[in-house]
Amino acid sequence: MSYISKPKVTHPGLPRNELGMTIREYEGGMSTLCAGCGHDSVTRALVQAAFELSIPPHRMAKLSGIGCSSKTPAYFLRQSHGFNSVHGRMPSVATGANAANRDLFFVGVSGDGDSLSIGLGQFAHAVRRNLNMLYVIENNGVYGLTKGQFSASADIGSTAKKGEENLQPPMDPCQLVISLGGSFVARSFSGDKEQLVPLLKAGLMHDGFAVVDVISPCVTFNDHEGSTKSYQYTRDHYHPAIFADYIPPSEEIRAQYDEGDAMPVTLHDGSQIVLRKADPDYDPGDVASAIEYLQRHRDAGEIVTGLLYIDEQKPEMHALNKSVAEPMSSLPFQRLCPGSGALKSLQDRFR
């Protein structure tokens, strides 16, 4: 996490939202990620989305696990609640926090390793419970914080920094969530702010578990040919006499293209991915069509972006469990713990 604060200088001409706040008041600490990292673009999109929705910062709870992606909550909404959990365990912490205070906006930021490997079990059950939160996966196909090992979303044929080839098939989080019965599934690219910000806003306002899978290139471990997420060890280019843990600054990658179009995007190493925005007549309410559409374009080497699936009728966790309308965090102790007599009466019902 970063503890370096940004200079608190606000231009008097900055626009204000319905709360009278400027976008600067939705920012966080200075990023310590590599220059050009796609994750910082996701941060700016989250800042923009919260600002445009006029969400009071004190009513947002940010949660994460472990990894480069899990540093992101430190970089936006500095006045909100935050919790950095252990590797892969963010969904259970978010579930407990949401159960205690349903009045907050919950945002979980995770990575492909944190969600699809060690955290897959917890992630799947958060989907099953339809936990009311926005869950952002910053997906780059590697464990960037621990020197670029393959993650569960790495493509077959990808090569690591020492030349090993990945032979395991990739896991597609969007297909996974749809098959698990998720109620909101979207995908975007970190460099396409025009598409990403509206998807994040829709996810924040969705009444249920909203997953946004964001393809976010890693500038440090993406130097190889043929990968959709590209990673190769950059130190190969340095002279041994000045060997240092240095990553050359890079420009963030941006992309702009229309609905229904496919667009090749050149990554920092010169390799390419092909992004395709869902067709204007695409139906995000049909499960079978959504899975078939994703698979068909994946077989063609394309990554589909946009709102891929939504079910606005599925009840979220509190509705399923018939929770009281008032947040449990505000209930008096006597109601939360009515005493041993009430416990005995409850137990007798199951004898």
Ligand SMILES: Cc1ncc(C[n+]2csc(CCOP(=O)(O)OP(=O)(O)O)c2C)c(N)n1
The other form holds:
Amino acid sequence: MSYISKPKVTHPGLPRNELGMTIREYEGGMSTLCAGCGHDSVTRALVQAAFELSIPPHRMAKLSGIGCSSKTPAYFLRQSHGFNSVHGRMPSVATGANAANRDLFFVGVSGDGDSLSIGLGQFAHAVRRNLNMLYVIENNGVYGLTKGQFSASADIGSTAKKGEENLQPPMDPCQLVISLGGSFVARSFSGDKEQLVPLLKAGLMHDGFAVVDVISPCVTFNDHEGSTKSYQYTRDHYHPAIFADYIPPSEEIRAQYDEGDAMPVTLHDGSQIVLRKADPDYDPGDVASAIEYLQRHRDAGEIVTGLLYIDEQKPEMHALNKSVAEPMSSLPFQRLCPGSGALKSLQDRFR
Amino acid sequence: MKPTDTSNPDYFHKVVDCQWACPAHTDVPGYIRLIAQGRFSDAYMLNRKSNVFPAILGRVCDRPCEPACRRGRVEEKPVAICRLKRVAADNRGDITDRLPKIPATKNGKKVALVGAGCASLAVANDLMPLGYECVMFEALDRPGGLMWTNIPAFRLPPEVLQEEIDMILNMGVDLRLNTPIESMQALLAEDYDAVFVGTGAPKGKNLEIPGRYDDEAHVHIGIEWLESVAFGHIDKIGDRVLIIGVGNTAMDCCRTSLRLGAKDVKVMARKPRGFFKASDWELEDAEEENVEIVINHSPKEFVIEDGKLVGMNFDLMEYDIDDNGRITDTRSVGEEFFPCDDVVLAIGQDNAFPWIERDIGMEFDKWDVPVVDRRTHESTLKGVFFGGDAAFGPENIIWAVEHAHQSAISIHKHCHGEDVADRLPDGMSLATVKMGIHEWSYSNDYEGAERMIVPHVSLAERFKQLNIEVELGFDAEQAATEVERCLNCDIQTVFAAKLCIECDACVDICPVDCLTITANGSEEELRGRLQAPATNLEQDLYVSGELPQTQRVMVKDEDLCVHCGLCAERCPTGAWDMQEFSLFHPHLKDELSPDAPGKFRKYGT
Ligand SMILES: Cc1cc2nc3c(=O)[nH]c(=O)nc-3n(C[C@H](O)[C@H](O)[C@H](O)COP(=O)(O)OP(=O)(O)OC[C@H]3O[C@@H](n4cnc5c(N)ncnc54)[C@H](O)[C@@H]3O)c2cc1C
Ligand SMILES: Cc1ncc(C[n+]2csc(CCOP(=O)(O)OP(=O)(O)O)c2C)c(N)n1
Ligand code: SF4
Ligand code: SF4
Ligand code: SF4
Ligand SMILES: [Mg+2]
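Return the form predicted together with the named molecule of this protein as a structure block, the form predicted on its own having already been given.
Full complex below, order starting with the chain above.
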């Protein structure tokens, strides 16, 4: 932990976004995580994504559970709303918040322990609900905060820092989410911001539950030889399948793409994601083929990254529930709570 | 790019912008930290080692360090380096017992020093501790050269000057006042082992235009006039004074005129602002005293009526200036008359050596000044050395001091039959300043305060006497804040590529975006695609060897690093470390000890 905060000085040539803000205005408090923790890089990537999208900080809500990963919302967008919930229960709190104010950008930051162990049930149902939010799993194969126990994403045969081997099969959040009917599934690496930042931007703009599984090494408890979530191992087994370029609505697609390889997906606000396939036989719009591809490469020991699955047509929570278009938090009290008379007449309909 | 060769002392030295810019390579951040700790005597001694005259220079140094200071790039104004030097000098304790010891037994070598200006004095300062017998000849009746004849007492109080001169004279220098050397040939015939010429650039430039000699009593040559004022021969001037020229001498002339009773003083500049030779701070001080600076007026003639000077005519100039700020065309668009009672010419100085015979084997160049070697300071006549303004024309005190250090080395080598060109190169040492996980032995937090302003004596007070020092110096609180503005540029970011795991922590935390991990490329191309473009070509890129995991490179743009140490704090492997750089810039005493570079140590570390 640093004793000083990041100096307020900046590079004089620092660019400004559409709101006239510099990236520094999207930062948060000083991180108290271990030096070199992958989570800090994901934090930085989120800062960059929000800055580049010119999101007004007060229009964003950050939510998390418990874990080192879950501490990170304190380190970005200091002017945003935030809620640090109970271990594994962030999806419920996020659901409530989103139900109340659908106009905010929601970002959840969770860990492999928070989402795949204690919070798996909550997580699975948020996927099914297609809650409109960006849900980042900072995946390091361990419970970092409690000193490095194996999590549900640890691979069979990988070892803890002191040599103990993991014998239980791992869970792949990406395969899981695709099979649960998720609408946006991506994987990336904290050490590859070129890939990560566009994915986070696409996830923020996606209309529905956008899961980004980020391999984010725990430098203190899981960055050793026997680890399969270390910086070195991730780089050695990195397999980018699809590159995603995020193109805001105001811009035209200018880059030249090879026909067949490029696949533009238009988002609800008119922005586009152009998917460039590294592998021509991969189809990120097809559930069966995506799951098959992920399993095949996982068996081969590869870490497949990129925007792995997307379906922009699936209705998100508010569409599913036909809720009002304006945020409930802005409705006049009378409309939100029509009184006992209205309740009675509703109940009468079921008699 | 090839990996940066940081074993060359110049690399990290350049990062310490102030120290690199200082002709004597004073360890600026080192002494600023000592001041911060209240160790004023230590700070004074660290200064004295390089620049010999800290109290004098803390007031009147030309301060090439300040325009170079990194702080001036990070925000608007540089650290008040010069004024902090004064803080060290004003607050120091008795340092008598820390001055070099003078051996009782002499080494049998005798050196003649011609002139008793700062150059000769600094040579004596280096030679005396080695047992040399130094005989210093001075034409005037006081030592100090231009420091006392020309630099006005309201900028440099005589007691301050005298004290630092005495530190050297008290080493046992054989000073012979009122003894102008009139023949080099005769001097060489005496039993000196070497001769050092520190006679300055004594000739003030003249302005040969009509009327120049028609009322000589009211047309003065700046440096001669200031000298007469210093001697008390001149103690008044007319009401309306025109100063011709806009260099530092002009600033001293206009301010001195005000103190001699002038009511209306105008400094007449041929060119527009931006082309002025005077330092910004000297201009500011003059303008604070309501001196008017008139631009674009080129002197045409003195106007004399009945044998008396009544004013001057000027050509009104117009200039075409290109995008690079260079003048491409000049023309006169009219004429203007300015009435005045006196004129002071402050348009420069020349070297003159009427006392050196041209047939004694010393080569003179086409401007009739001796050919002098830039490094050894030796003339073409073996054993005769030049330093200060006498060497390469008028410069300043700090250059004279550095010339003196280098000349002393040469004189010693010459006296001992060694090759004067065979000298120790610069060296350096680096030592980590890590104290704990996130603790450093320097104050790495960023002080956001703007440059402190030195308080001045009020306008009402300061003109009452000629010798009232205008600047009061920083008070304790100002000094305490100003020292923290220093960015500790000598605390270097040192990178060990083999330790880096490419976690990006350093890149992410850097407040000024100076770090990038990227594929290698040519310098030009790399500069364009860093985290923030590296547009200041005077500042180097620090490029690592290949990183172990991806074979990319770490690139640091040295330009704006604030030496906050956060990169090293956030680095999990210690690939970045903060290390204190100490420059080894050899002086004469270092040449004597065979293991000098290893022995080198800073005060305070
Ligand atoms: C008006 C003015 C203001 C200045 N202000 C500053 C300032 O603020 N800061 C700064 O850094 N620099 C300043 N300078 C420049 C600075 O004073 C000189 O660069 C510096 O003094 C040079 O030192 P020196 O030892 O080479 O020569 P000098 O200081 O000129 O000393 C030479 C000495 O040699 C003596 N001498 C000459 N010929 C003989 C001879 N034949 N025999 C015996 N003795 C002889 C002279 O009498 C003189 O005492 C200023 C200069 C001027 C003119
Ligand atoms: C209800 C509850 N059970 C257990 C814990 C203890 N606990 C704190 S953090 C954590 C695991 C966090 O792991 P992960 O989500 O992967 O975060 P990381 O620290 O690895 O980023 C556990 C089990 C808790 N805080 N609350
Ligand atoms: S314990 Fe691991 S996950 Fe937690 S802050 Fe340290 S490196 Fe990051
Ligand atoms: S010390 Fe490191 S983090 Fe601080 S400004 Fe310099 S490079 Fe950046
Ligand atoms: S913090 Fe250290 S290990 Fe990480 S990228 Fe920077 S130098 Fe390399
Ligand atoms: Mg974890």
